[in-house]
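One chain is shown next in structure tokens, namely the form predicted alone.
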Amino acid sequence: MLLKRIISDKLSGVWMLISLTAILLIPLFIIAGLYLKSTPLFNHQDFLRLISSSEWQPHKGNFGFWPFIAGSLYVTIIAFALAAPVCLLAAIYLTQFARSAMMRIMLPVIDILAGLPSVIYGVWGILIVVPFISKILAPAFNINTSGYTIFAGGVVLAVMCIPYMLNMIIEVFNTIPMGLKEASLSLGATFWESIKHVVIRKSYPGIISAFGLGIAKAFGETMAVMMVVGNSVQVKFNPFEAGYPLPALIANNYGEMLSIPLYDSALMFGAFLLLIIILLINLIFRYFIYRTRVH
């Protein structure tokens, strides 16, 4: 019986170690595979030229990725600027002010929104957001546009990210011990001061983590953004102009344009760029989390 238990423990330890190793190796294999597939493009153009050039002329061998990088960053920034305040304020209200019945109603709603396919958000963007921008919002600024713009992509992306970030921030607030807030109230702080200086301050690492994961998800989103952003290769920082994010480039062209020399490597390089940028975003937010924990 003792020998059987020892063997069972060792097998369990081996399986856990194998699972952990697989999780650690998968990102390395993905990075290595994308890099190797991008190598022919590196032999044709240097890395700095690839990410800084705006010339996208595949038939002439010019692959400039700056319009796609700028489009992805711009859409993501707009989405984050719209979604982050809504998520933070809604989480504060639901966990600190609202009745428990409201929370029981909202949690299934949040789960439903998180589970909707991205194509549904894209269709909603085409039916509601695009006409609103083209017929109401843009004319208010004396701008003529079709509505398929970077701003439309940012709005749709913000709505998609809200359930993820909101759910995480709610869970973070729920982990703060009630005793901390009660101690603050007993010392004479107002209810809002207790929330501001105790609950929110204690939740800084979790809030930053939620925002970081939200941005990473927004940056890599494909279908919904592709349907409303216009897919025009240009670098214009006007939100009422069309853009072309990196994920849309890969989704639109892979499998159709591969007869062009180096196009396959260019699309793999786009995926490689996407992975590296998301990795950098996560590292930056990990640094912020570390700084908030230290202080």
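So that the term is clear: the rigid core is the largest set of C-alpha atoms that superpose within 1.5 Å between two forms. Values in this document were obtained by computation on a predicted structure and should not be read as measured data. Positions refer to the first chain, counted from 1. What changes on going to the form predicted in complex with the partner chain:
Between rigid parts that reorient between these two forms, a hinge sits in the chain, and the option from Gly147, Ser72, Met226, Leu267 at that spot is Leu267. As a two-part rigid-body motion between these two forms, the smaller part of the chain turns against the larger by 14°, taken from C-alpha fits.
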Contents of the next structure:
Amino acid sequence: MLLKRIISDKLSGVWMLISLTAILLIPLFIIAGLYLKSTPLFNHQDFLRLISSSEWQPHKGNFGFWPFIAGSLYVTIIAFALAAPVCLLAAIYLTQFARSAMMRIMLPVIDILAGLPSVIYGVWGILIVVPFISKILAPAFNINTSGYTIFAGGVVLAVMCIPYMLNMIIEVFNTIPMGLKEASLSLGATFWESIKHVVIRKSYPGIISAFGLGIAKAFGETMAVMMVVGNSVQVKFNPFEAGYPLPALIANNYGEMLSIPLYDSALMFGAFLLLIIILLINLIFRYFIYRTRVH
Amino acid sequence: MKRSKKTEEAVFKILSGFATYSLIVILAFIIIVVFVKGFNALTWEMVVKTPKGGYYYGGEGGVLNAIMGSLYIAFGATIIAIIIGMPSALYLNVYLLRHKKTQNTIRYILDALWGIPSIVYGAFGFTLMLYLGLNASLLAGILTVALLITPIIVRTFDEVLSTIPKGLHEATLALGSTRTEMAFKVMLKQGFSGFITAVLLAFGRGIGDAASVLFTAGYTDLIPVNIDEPAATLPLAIFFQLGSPIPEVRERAYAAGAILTIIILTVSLTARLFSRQYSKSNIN
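Show the form predicted in complex with the partner chain, please, the one above being the form predicted alone.
After this comes the whole thing, all chains and molecules, with the earlier chain placed first.
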């Protein structure tokens, strides 16, 4: 009986340890795998030219990633500019102004919004955002467009990022001790002044981290953006032009990548680049969060 | 002076309230759009038939191939993720209980893993597939999605396990149980609601994700019979068929969208119910 217990203890201990080690090795495998796959491209062109050149002619062996990086950045910036104020205000309302019943209603709403698959957001984008831009918004600026634009990508992405960032900001606000705000109130500050000068200032690192992680998420989002952004290789400043973010490049070209030399390697380099950027942002801001939690 | 303070407060109260309510409106808007479009297209034929004459050009038939493919992939991946993820979370909370630093480092890595976009998992799954000599198939899709959702299971389950009070660990060990018994008979039971929530969350993510199966699972009009056959999935059914020039095919995409949304809503509401019901019977 005792022997059986000890053996089962040892066996399951090994099982647990192996599983955990396997999971922790996943990132290393992904980095190594994608890096190895993209080495042929490194031998062909140097890294700096790869990311700064905007010549994209796979048939001639020219792989310039700048249009895609710029497209990703542009979409992300628009999404962030739209989503960040909404998140911050909603988080303030839910944690400071609203009654707790409101929070109970909103938590499932946030959950469901966060859980909807990105293609569903894409369908919504195609049905609503794209026609809205081509029929109402763009004509207001005297621009003629199909609606499949960087701006459409930004709007869809903003809606997708809101639940993600909002959740984190609410969590940050909940860690601020009630006593701090009460002290500020008792010193004669108004409710809003206490929020502005105490709650927000105190949760500054957390808010920045939430924003950073939201940006990372927006940067890597694929399907929804790809469905509405137009996907043409160009670097334009006008948000009512089509763009071509990095994830869309990878997802769009998997079919033909094996027929053109170095093309598969280029797409894997795209994935590698995306992974490194997002992993770095994640590690930096999560480190921020962990530091603030320890204190 | 006093007046401007008051106005500022009032303005921000209204603004922030507006931001909050607009979220409810947006959610309702998205779901109504998807459902109105979807239910117009959704007939019994859509659910029980596979597409006829090619998914892109043939207007007949339904999306059964994608429903079955998605369920196979999501179930397969969830099972693999449970086999690896559940013991990992338990190890983290039983064996590493006294090593706070290691625990936090591991959580940090897992959180970062959670943040990796699914297209990267898809690309990695593709290289893995070539390396193992597989074709785009059910198996490759399951493996890739499993990679994607395992960190979710571990972190969500771990989050619940870490709230179990320390006294319970001490009591268990003091009664002479081994650490395995502590893990499976006490921790798993106490954190069972978290476990179910984690599994459902991972399942929902797995069934809704398109970018990871794009390279790896392929697409077909048939329901896969073997694990090495390609499989259609609901998100890809939406994505591919929405681009078709034929209206009947686009209808199929909307129907698939409604079906996927219903599945996701069911999963997420079930997860909510579970976590509420089980947390009542817990000690903490």
